[in-house]
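Take a look at this one chain, the form predicted on its own, written out in structure tokens.
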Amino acid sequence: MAKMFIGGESVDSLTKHVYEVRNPANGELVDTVPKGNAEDVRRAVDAADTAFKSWSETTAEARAKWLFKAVDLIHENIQELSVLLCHEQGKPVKEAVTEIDHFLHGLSFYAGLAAKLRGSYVPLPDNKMYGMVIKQPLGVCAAIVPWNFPITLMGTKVGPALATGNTVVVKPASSTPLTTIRIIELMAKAGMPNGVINVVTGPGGVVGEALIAHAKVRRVAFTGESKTGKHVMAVAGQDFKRITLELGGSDPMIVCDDAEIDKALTGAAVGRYFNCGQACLAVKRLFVFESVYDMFVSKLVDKVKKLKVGNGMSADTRIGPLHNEAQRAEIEEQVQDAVSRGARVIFGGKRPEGPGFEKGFFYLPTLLVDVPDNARVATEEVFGPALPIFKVKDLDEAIAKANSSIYGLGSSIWTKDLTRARRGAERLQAGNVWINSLHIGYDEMPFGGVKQSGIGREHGPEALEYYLETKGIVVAT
């Protein structure tokens, strides 16, 4: 059975209840996970109240060599840990090494700028004071991380919290805590310190509830749905903490006719149904121009044909299954909405038959034409393989439809005229856009949302800022 670890110790929950963790893809059991309380997360939280002291006074060279110790002792592990992701999230292996990959060239991004932060000097109306402005660690904070990239995620947090001098508990999806609680226990085995970091498994309810409401969190970040970020921004306020949350996403894909076709496929295809479609900026609607509309179409059918799907663990799989029955039948509630609208299904919309299709929670993928703008497709977000593809007859129209949407985190344009793509990356409300490029979320750029898709920015040096105290300091000489 797999522990919590707190205060540097693989623990049960004090309830010494469990609960199992099932593979999407057939429905074994991959293993059993202590049932957390309130309690465990006040013994997490102390015990990284505890470590602050010492870690935030810790220097920031000697964080980062630890940071990259435990780089190098994940990456030894790597296919070890990437078959467990794949058994408890569903993703081929593959896509599991990718994300793991991702994770830790983040650990190591940060470990490079921990050394690196910089305050200032002030010189003053007084020539006989100056000033200083200092940076400064928060204290404990809470890292609560979704199912669909559960570790790629909890790199995003903990890799510039720790490296600022926080200490972190972290709270994984209750459907994927396995492969973080083996990530956190070799991070523990490179050396660091006791509590600097903390897991505490359990139902979000009463994990998260606690986590983020605990007087001790300084600090919360939370990436998940919209409607749960509205409630965490609320508890969290109230003893004004420092968050981000990074949301839902409808991102726009717009393709003109001046585009590289071939690219743009791929761009198309990938960003759609990587990790099966459950991605918060993967491409959930397409807007092509209408003189290339019927080809773009035609191609793009032949390309999701070659999509294989099935179990994650077959070395040709590109599509596993969806992470649980509730992502399928909502998937297949949004795609009957918009055929009872008058969209029709041009492939997929269905589950795949078959032997090994079974038990696992399979959905094929699925493009959708003549898709009304008032279907559920088209105004929520679609965390699944189904993508509804939209004819418009110019650039003008295309930012219109994509800006319609109460979401704005990614979006994406296709063009090779300059001109297009700068007034596209001006105009389209969202927080981040790619031109010609693959919705790809890169340690390097900020990425966080507009409107519903959230607030803050994670990634990037500017997320170093959001762990981080700001101290003016006057001296009198």
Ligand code: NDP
The other form holds:
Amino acid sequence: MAKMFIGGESVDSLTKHVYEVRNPANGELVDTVPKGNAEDVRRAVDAADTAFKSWSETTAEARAKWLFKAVDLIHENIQELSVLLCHEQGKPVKEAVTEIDHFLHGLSFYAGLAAKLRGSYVPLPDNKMYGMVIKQPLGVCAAIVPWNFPITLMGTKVGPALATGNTVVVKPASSTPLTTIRIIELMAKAGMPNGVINVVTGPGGVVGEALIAHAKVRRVAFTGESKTGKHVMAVAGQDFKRITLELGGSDPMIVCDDAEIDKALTGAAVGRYFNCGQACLAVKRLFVFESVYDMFVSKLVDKVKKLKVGNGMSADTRIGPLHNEAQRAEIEEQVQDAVSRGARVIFGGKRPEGPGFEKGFFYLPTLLVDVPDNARVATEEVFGPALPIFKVKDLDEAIAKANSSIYGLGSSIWTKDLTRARRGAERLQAGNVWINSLHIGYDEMPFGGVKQSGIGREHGPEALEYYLETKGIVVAT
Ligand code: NDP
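Would you generate the structure of this protein in the form predicted in complex with this ligand, following the form predicted on its own above?
What follows is the whole complex; the chain from before opens it.
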């Protein structure tokens, strides 16, 4: 049985209650995990609060060294961790390796920045006085993580938090706690002081709720659905905790008439079907100029046909199962809704059949055309392998439709005309725009949303700001 990690120790919940984590590809039991409660959260926050006093005074260089050591240790175990991630999440092992690699890259990025932060000296009107601006860590940070990328999305919080001298309590999604626990055990093994990083497992409505309401938690970094994000903001706002919210998206991808077609096809196929379409920054609405529309759509069908659906443990699987039954039911309802409003399924649109598909939450990669603007696949987040394709006459129409969403996370424009691309990028209502490039979150670049896609930024040096408080000090000499 897996354990929570509190104050440097692997522990059960105080109640000793547990729950099961099952494999989305076949329903098999992966492991059991403690079902934590508010009392366990209090223990973890107290441990993190105690550790903060010395951790925040540890030199940035020492913190960086420890983070680099943790990176090496986790890397030595990447194969075993990737298989565990495949079992609990459903993603192909190859994608699991990529995810853990990305996590390690992010941790190294922030370890590298730790000792490079500085404040400033400020001349004042009276020359016998001067000011200093310093940056200080906040205290205990809560990292609340969803199930789609449990490891990278934990890293985008833990990396900048620890590098800047904060301590952390991680709350993984209930269905994907196992790899997180193993990784945090390894981080501790790398020599981190007790209480600097903790994990509490259990239901969001209990463990997450207790964390966001706890008075000693000074910062909440949340990734998840926009609906949960609204609630987190309301509760954490009660005592002015610092928050970042990385929420849902409905990323548009715009293919212009002069796009490099093969690259755009890869952009659409990888962008939509990576992680079985369960990515915040997945391509969720495809807009294609009418002059290249028929050719593009026909080539996309050919490409998507080749994506092998199956258990993530097979080397040739490109699309694993959806993460849970509710997720598959929602995709099915969204596709059905589009069809009932006049859309046509030109590929997929159903569950695969035959041996190996009996128990898992599988769904074929799906392409939809003639989709009306009021269909759910156009207005809601589609968190699975279904892609609605829209014909547009020009960039103005594509951008108007792209911006009609309540979301504004990522977006992309595919064209050889960089003037057109830049103009389009400025007009798209999104936190991120990729030009002729896959929707990928780079550790080096700030990432986050506008509108209902969230508040604040993760990734990049920009993320550090959200883990630091600015203090002004005036000195009279
Ligand atoms: P949820 O909002 O359901 O859950 C996210 C996390 O919040 C989980 O750990 C969950 O715990 C926890 N939680 C649930 N209720 C509460 C509560 N009342 N208080 C505190 N925490 C709570 O999201 P999903 O797990 O379904 O993740 C998918 C969503 O995440 C999609 O909308 C996706 O777009 C978005 N996302 C956004 C990203 C971004 O960077 N913008 C990146 C990746 C995903 P539990 O599992 O126990 O319910």
